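Read the single chain below, which is given as C-alpha cells and is the form predicted alone.
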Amino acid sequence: MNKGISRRDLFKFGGIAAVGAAGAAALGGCSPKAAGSSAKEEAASTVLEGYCAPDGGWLGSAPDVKATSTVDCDVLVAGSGHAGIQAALAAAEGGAKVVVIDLVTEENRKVKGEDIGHVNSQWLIDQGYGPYNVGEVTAEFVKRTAGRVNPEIIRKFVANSGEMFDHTAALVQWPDSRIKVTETADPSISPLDPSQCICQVPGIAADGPVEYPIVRGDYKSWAAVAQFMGPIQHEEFPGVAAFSRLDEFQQFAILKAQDLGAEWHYETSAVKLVQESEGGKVTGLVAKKADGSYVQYNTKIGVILCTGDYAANVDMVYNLNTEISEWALRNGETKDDLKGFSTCDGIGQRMACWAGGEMEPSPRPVMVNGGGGDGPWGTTPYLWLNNDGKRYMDEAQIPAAWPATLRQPKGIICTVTDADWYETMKNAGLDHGAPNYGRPVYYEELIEDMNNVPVGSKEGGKCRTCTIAERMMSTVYAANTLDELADLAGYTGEAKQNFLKTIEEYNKMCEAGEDTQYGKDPLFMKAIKTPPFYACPTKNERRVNAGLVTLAGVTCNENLEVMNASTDEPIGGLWAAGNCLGGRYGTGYATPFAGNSIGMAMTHGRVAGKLATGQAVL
C-alpha cells in the first residue's frame, strides 16, 4: 500500500497544476531553442537523427558488458508489470520455456493501480454490460488520439480483452494460500467478491438500464471496467490505489504461468539486448544480478519487452515529451521538476532502440487527469470559471478540459452550480474521474456532504469525493447570493464582476437552452439560479511533469512486433507491449472507459505472448 502520496498530490502532479503529452509534431532537423538559464546549463548541442530534441544524451549507447553465465529459454519476458505478468502467462500455455526477469525483489513484487479497462468479458456481459460493438470502441479511441495511434494495435485490445480478463478471472479459487492478501483485505472475501469488485457506472443508472455507449460532449464512453477498489471506505484515507485488490488476481496468472514451468528471475534487471551479426534478430538479452554479475539469456523465440515507462528518467522525458518540457520551462521549472510518480527508467525502450528500433513519433503521450474545476463531482460539467472570472470552454469535452485548462491565466480556476447539483452530477460521463455510481453510497454521501455544508462559512465544508475508493476530500463554498459566493471563492474587482457577469449570460444560454459560447450539451446547461449556490475553487499553477506514467513506447507493427527503422521491416524476435508499446495513445490518456492503461497492458502482454508462440488472436 502506498502511504507515501496521496491522491490529492497526484492531482497535483497531473490535474491543474500539472500537465501532459498533448504536444504538435515537431519538424525533423530542428532543435527548440531553450527557455531561461537553467534549461541552456542542461541542453547539449548533439540531436539525434530522427528526433527534434535538445539534447540526444538520452539515449546514450548500450553498455559494454561481459556476461559470466547464460540461461537458455524459449521466450524472456522483461518486466513483470501488468504486461509482463500476462505474457509470461500466454507464452507457457502456448508451450514455451519462459523466463520472466524483473529488478524487484520477490517480496516486493506488486503490480499498481485498480481498474482493468476491457470490452466484452463474460463478467461484464452477465452484468448487463455489452457487448459492445468493437469497431465502434476502437473508433473512439482513435477519434480521443486525434488519428496519432496504430488503429490496429487498439483493435486488438478491444477484440482481445474481454477473454484476457474471463481467462484470468478463472483461475481465481478463493482462498489459497499462496496469495499474499492486500493488508486492508479481509482474506476471506475474494477479490472478485461484488463487495470488492466493480464496474464504474453512471448516475443515471439510479433510473433504470443504460444503453451504452453514453454521449456526452461529443464523446462516447462505455460501462465497462473492473474496479478492484476493495471494501467501501466512509472517511478519506492517503494514498493510491491503497486498497486496492488487483494485484490479488495477477498473482493467480503468476502462480499459472508457475505451474506451466515459468520461472521469475527477480532482483535481476535488463540490461541490452543480444542480437545475430547479420540481420539483427534478437536472440536474446544480457541483465544484471544482485550480486553485480551479468548473465545472457538465450532465447530460441526471442524476448518481449514489458519494462514500463520512462517517468522516471528525466532526460528522456524532458528530450521526448517536448510540450511539458516547454510548458515547464516557460514555468520557471527545471528539467528536474519532469520527473513523474512512476519508478521506471524507460530500460525497454531504450534497449528497442540500440538494437535498431525508434520512439514513436511526437507527440508522445503521458497520463494525466484533471483540468476544469476542483471538486467531490469528479469530471461534471458544471460551469468552469479561470482566474478572470470568465468561462473558457465547453465543459463536458473533458478530454479537452486539461489542455484548455493549462492555456489559462495563472490563479484561479473555480467550479460553480447551485443547489440542483445532483441532476447534473447524475447526467456525467465516464471518462477517467467521473463520478462513479457503482458504489451507489458515494452519491448518497456526497448528498449528506453538500447538504453540510454551511452557507456562507469562509471555511466552506468538506465534502467525501464520489469517484475514488479513497475518498479524497474537497472544500466546497455555500452562499445564498452570487455575490457572496464569489468574494468566497476569492475573486475581487474587475475578476468578481465578471464572475458575475459570465453565470449571468450563461444563465441565458441555459433558459435558452443552447450554448452559443462553446456548444455545450443542452442536457448541461442548467441554469445556476437557485440558492444555495455552490463553488469548488482551485489553483491553476501550469506546474507540468510526466505524471503517473509516460505512455510513448516504440514503433511496432500490428502484430506488436519492434520494427527497425532502417529497413521498416520487424527486427526480428522482439515484440513489446504495456508502456513500452507505441502506438495506443497519441496526444494523451484517452479514458472511453476507465482502466483502460493496465487493460491495454494485460491484453497486449497476453497477445504479444500468444503471437510469439504462434497462438491465435482476435
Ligand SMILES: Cc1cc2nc3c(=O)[nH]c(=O)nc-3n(C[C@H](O)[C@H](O)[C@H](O)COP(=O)(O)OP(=O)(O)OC[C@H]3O[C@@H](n4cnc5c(N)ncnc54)[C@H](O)[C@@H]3O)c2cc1C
The other form holds:
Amino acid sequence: MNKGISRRDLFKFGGIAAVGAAGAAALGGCSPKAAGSSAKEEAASTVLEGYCAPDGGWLGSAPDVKATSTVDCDVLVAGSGHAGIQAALAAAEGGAKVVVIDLVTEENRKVKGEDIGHVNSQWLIDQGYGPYNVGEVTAEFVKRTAGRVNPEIIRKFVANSGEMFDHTAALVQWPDSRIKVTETADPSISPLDPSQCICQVPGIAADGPVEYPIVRGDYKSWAAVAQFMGPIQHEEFPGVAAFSRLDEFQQFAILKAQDLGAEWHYETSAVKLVQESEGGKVTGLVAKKADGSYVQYNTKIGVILCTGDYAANVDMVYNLNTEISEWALRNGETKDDLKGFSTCDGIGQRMACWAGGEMEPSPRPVMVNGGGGDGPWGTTPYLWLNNDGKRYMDEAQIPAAWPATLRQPKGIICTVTDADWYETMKNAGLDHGAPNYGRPVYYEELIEDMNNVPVGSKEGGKCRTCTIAERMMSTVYAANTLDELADLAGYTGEAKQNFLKTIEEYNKMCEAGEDTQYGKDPLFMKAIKTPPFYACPTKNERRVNAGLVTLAGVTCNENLEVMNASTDEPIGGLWAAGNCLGGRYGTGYATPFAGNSIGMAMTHGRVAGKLATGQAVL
Ligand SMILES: Cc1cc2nc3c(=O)[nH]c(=O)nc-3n(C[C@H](O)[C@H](O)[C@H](O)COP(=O)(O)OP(=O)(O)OC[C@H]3O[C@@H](n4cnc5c(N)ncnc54)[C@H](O)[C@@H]3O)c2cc1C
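Same protein, the form predicted together with the named molecule this time rather than the form predicted alone?
Next comes the full complex, and the chain you just saw is listed first.
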C-alpha cells in the first residue's frame, strides 16, 4: 500500500521561502549549442541543442556497456506497467514473439492507480454512459491543452480506448487461482463487480439520467472512468490508490499474453537501444540483469518504450519542466524538492534521445493540475478567496485553477460556501478531482460530516472527501455569521474587511444572476446567505514538484513511432506509449474525465503493440 501521502498532498501547494541566489543564477537563461564545437565535445558537454534547460545536465550519453548474452525476439517491450502490459498483449495477439522486461521483481510488480478513463466501451454503454462522439471528446482534450499536443495521438486514445477496456474485461473470469488478489479485498468478489468498480458520475445523477457531456464553465466533461475503488472504506486513509483492484484487472492481460507465448523477464533493467547505424533503425536493446551482467535483446520488429515517467529523476524534472522548476526556485526550494511520487527515472525518454529522438517541446506537463480552493467537495466551484480576502478567478474554469491560484499572494486560499453547499456540489462537472456520486455512500458520509461540523469551533470539523477512493480528510469551519467565519478562517485587519466586502459583492452578482467580475457559469452563482456559513482555508505556499508522475514524452508521429529529430522521419523499429509518449497533455493534467493517464497508457500501449505487428487500429 502507498500509505502516508495523499493524492491531494501531491496536487496542492506546500512550504515557501525567499528566492535563493543560487536558484536565480541557475535560471539564467537558455543553453544554446556551443559554436564550432565538435561532435565529440558536444557529446561530453551538458549543453544540449534545442533545449532551454537551466543546467542542461539531464541527458548524459548512452553507457558504454557490453552484453555477454543475447535473446532473440520479435518485439521487446521495455517496462511492464500499464502501457507495457497492453503493448505485450496486443503484440502477442498479432503473432509476435514478445519479451517484456521490468526492473522490479515479479513479487513487487504492481501497477499504479485505480482509474481507467476511457470512452465507448460496452461496459460504459451498458450502464447508460455513451456512446460518445469521438471527435467531440478529442476536441475537448485538445482545447484543454491549448493545442500543445498531437491531436491524432489523442484521437487514437479516444477511439481505441473502449475496445481496449472491453477486450481486457472479457479476459476477467473470476475467481482465478493464478491471480494475486489485493490484500484488502474479499477474494470471492471480482475486481469488476459493481461493489468494487464504479463509474464516476456527477451529483445530478441522483436526480435522474444525465445527458453527456455536461458543460460547466465552458468546459465539457463525460462519465467515462472505470474506478477500481475496491471495498467501501468508511475511515480516513491517506494512501494513494490504497484499495485499488486495478492490478488484478491487468494481471488477466499478463496471463493472456503469457498464454500466447510472451515472456516476462523481471529484474532486468533497460540500459540503451541497439541500432543498425547511428540514428538508424532500432534492432534491439541492452539490459542489465540482477547479477550485474548485460543481455542484448535482438528484435526482428523493434522495441516499444513503456518505462513510464521521470518524476524520480530531479535532473530531468529541473531541466525539462521549467514551469515547475521556476516556481520551486523562486520559493527557495532546491532541485531535490522537485522529486515526484513515481519511482521511474526517465530511462525510456533518455534512450530514445540517445537514439536520435527528442523530448516533446516545452511546456512539459506534470500531474499536479487540480488546484484552486480546497475542501472535501473536490473541484466544486464555490467562491475562492485569496490571502487578501479577494476573489481572483472564475472558479468554474477548473483547467485554470492550478496556475491561476499559484499566482496569488502567498498565504491563505479559502473556499467559502453556506448551508446550501450541496446544491452547488451536485452540479459540478466531472473534471479530474471532481466530486463523485458513483459511490453514493461517500456523498452521504460527506453530508453527515458537514452536518457535524461544530458551529463556531476554532478547531473546525473533519469531513471525508467524496472525490476518489481514499478517505482523505479536510478541516471545515462553520459559523453563524460571516464575520465570525472570517475570524475562524484566519483573516484579520484589511484582509478581513475585504473578505466581507467581496462576499457582499459576490452575493449581489448572484442575486442578479450574472458574474460581471469573472464570468462564472450562472449555475454556480449561489449567494452565500444562509447560515451556517462554511470555510475551508488552505495554504498557498507555491510549493510544487513533479506530482504523481511527469507527463512529457518523446516526440512521436501519429503511429506512436519515435521521430528522429534530425531527419523528421521515424527512427524505425521504435514506438513509445504511456508516459514515454509525447504529445498528450501539453500544459498539465486538465482533463475532461479522471483516469485518462492510465487510460491513455493502456490504450496507446495496445495501439503500439497492434501497429508494430501490422494490425489495424481505429
Ligand atoms: C500512486 C499513483 C497513483 C496514480 N493513480 C492514477 C489513477 O488513478 N488514474 C490515472 O489515470 N493515473 C494515475 N496515476 C498516474 C498513472 O499511474 C501513470 O501515468 C501510468 O501508470 C503511466 O503508465 P506507464 O505504463 O507509462 O508507466 P508505469 O505504469 O509507471 O510503468 C512503467 C514500468 O516501467 C518499469 N521500468 C522503469 N524503468 C525501467 C527500466 N530501466 N527497465 C525496465 N523497466 C523499467 C517500471 O518498473 C514500471 O513497471 C497514478 C500515479 C501514481 C504514482
